[in-house]
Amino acid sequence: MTTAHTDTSSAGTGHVAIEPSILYFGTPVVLLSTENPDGTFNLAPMSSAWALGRLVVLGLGAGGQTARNLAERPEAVINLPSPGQWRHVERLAPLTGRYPVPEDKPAGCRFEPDKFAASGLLPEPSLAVRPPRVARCPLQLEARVQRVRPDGSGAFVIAEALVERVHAHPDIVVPGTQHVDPDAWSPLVYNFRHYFGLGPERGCSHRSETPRGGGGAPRAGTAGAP
């Protein structure tokens, strides 16, 4: 990593230039389930996955076992576990599905043939494809993939996973609504490779069909927050 030096692009900011090595900035952990050519299922980590309508698109690793199984058996749950499951996340962590482990793989990492096993969570049946979810995720999308492509370094491929349901722990829903609470549902999200979930709310958007505290505007105790 390079040493850090003034950004004179922005002269007078007080910002530096750096180079991380890299740039999860904040984005939700997925465990994603995928069938393996033999029958048997897999469950990888991952933590770089966004939404666009019912379409959520993931980055996965060109020589993962999740890449091959997506190309050719595109069906898959998108599992989100809440924050106080990270520990089981982190287990997967150094696992992989693939045999021999690739070579672009992580030093320490090792060959797992039961990652469900393995990370300490169950699996449970879907309704709509043959990848089982994960028994204990808040959140599980059942999804079709629809175009699995390179991206433009090779090292990664980019897949468009199309949800057809949603399950969704009661926990976490309004009541009689078919909405998700946001004041009830934590995401774990994976900042600069640490695990944290979500803080109090500061407000909401305009389009939000859940408002609260006036429609956007901050709750008790958020005022002049920075």
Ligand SMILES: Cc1cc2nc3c(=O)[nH]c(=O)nc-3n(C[C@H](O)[C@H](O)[C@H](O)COP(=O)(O)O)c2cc1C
Contents of the next structure:
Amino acid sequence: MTTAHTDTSSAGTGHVAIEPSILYFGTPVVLLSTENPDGTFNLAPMSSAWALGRLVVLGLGAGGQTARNLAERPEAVINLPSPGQWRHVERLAPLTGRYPVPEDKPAGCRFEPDKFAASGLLPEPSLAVRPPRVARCPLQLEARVQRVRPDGSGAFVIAEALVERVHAHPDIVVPGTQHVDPDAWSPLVYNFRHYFGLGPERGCSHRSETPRGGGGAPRAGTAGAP
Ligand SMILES: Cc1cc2nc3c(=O)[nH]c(=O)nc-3n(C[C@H](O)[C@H](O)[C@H](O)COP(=O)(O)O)c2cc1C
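Having seen the form predicted alone, could you now give me the structure of the form predicted together with this ligand?
Once more the chain from above appears, this time first in line as the rest of the complex follows.
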């Protein structure tokens, strides 16, 4: 069935070719906690993170403290903040745990040895790894990095982290199950350097384990919506 939002690009839709300076097209923000060489802990926001089963792939600037920490001490917590926590995330944005501040960091970036205090977020002990969880983040993934390798340019590293434990706030778990409730959970999405939460649901995958209106079908009131 053809709907009103069908992409008719083959017929020409007037797209313009542009050269954007960034391609942050909307990925969830994570707060990565890692261990510094002196046994203290670093906390860094990042949005280049995605999951392959239990493996989470992380893209990191090669010169940052987080990349160094993961190469030397492979434990981490991948904390997922909610949309309401965006100001805490943004407080961490101009900070690095590396001293002296690397030259390739953006202007205004400064060294901060205690990023938890700077963010206003509280640590909570992890169970399987040394870096702490971020207490108020609704989802916390304790993970062990299996591989860190440079990207083709040398500017970034790609880390592969195997998740060992998942902690979820009870409010986002379907009662009596192992499932995160997609209706209750929203990631904080980084969309071309602006922070968003999720809008209303449009439908679900045929593989959803938490369907309400029937797998794959758009829910009432959303049919034909773009
Ligand atoms: C919302 C947000 C998303 C970010 N995403 C990434 C990312 O995916 N990869 C990355 O290397 N840096 C990312 N950054 C920048 C790092 O947080 C920044 O370079 C920070 O200084 C790293 O800290 P560190 O040097 O202590 O590791 C992001 C920053 C913000 C605020």
